[in-house]
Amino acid sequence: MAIIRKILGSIILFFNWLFTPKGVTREQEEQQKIDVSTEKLKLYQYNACPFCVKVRRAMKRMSLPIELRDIRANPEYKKELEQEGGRLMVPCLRIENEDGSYTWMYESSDIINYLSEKFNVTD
């Protein structure tokens, strides 16, 4: 089963690379504001997870530079996700609230909808 996952993951990453979406173009000032806003967002993910790829592609289309936290490559990120988020499931978007608390959002479609609404981007 591990071999099949590795093969499928490689295929997913290849096609993701081959068909990389183009990002939206914004005025420099507008993009800088978005860059600052995205500093409060972190995406916990696996590199070859199809649902994570879906979210990363949406982020690319929206030109959102959100920090990626690969929980397979970094055990600290895995620990944070499980202990603070409550579930060891990816993709997961950690949203820092105004009061310093965090909201943990799971499900790729919910994450993409949230980002589209927050940054006023339509596909």
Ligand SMILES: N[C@@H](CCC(=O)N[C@@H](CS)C(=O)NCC(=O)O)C(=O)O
The other form holds:
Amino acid sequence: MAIIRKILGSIILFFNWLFTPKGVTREQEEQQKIDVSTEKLKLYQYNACPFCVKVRRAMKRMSLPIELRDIRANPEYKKELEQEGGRLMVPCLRIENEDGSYTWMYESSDIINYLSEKFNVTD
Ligand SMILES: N[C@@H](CCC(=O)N[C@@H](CS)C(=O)NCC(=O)O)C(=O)O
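Output block for the form predicted together with the ligand, input the form predicted alone:
Below is the entire complex, every chain and molecule, led by the chain shown above.
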């Protein structure tokens, strides 16, 4: 089972690499504002997870440089996700609120919709 998952993961990553989407181009000033705004966002994920690939591709299309937190490579991120997010499921977007608290958003489609609305990009 682990081998099948590994093979499928490699195939997904290969096609993702082959058909890497193009990002939107913005005026430098506008992109800089977005870059600052995305500092409040962290995506908990791992490389070969198909739902994570879906979100990463959307981020690429929208040119959003959101920090990726690989839960397989870093046990601290895994612990944070499970203990603070409440569930060990990826992808999960951690959103830093105005008051410093965090909102943990699960579900790839919800994350993509949130990003499209926040950054005004139709994905
Ligand atoms: N409906 C979810 C599915 C996410 C999902 O199944 N993620 C897998 C990895 S690819 C996972 O974390 N599974 C662990 C679990 O469901 O507890 C989405 O679209 O984000």
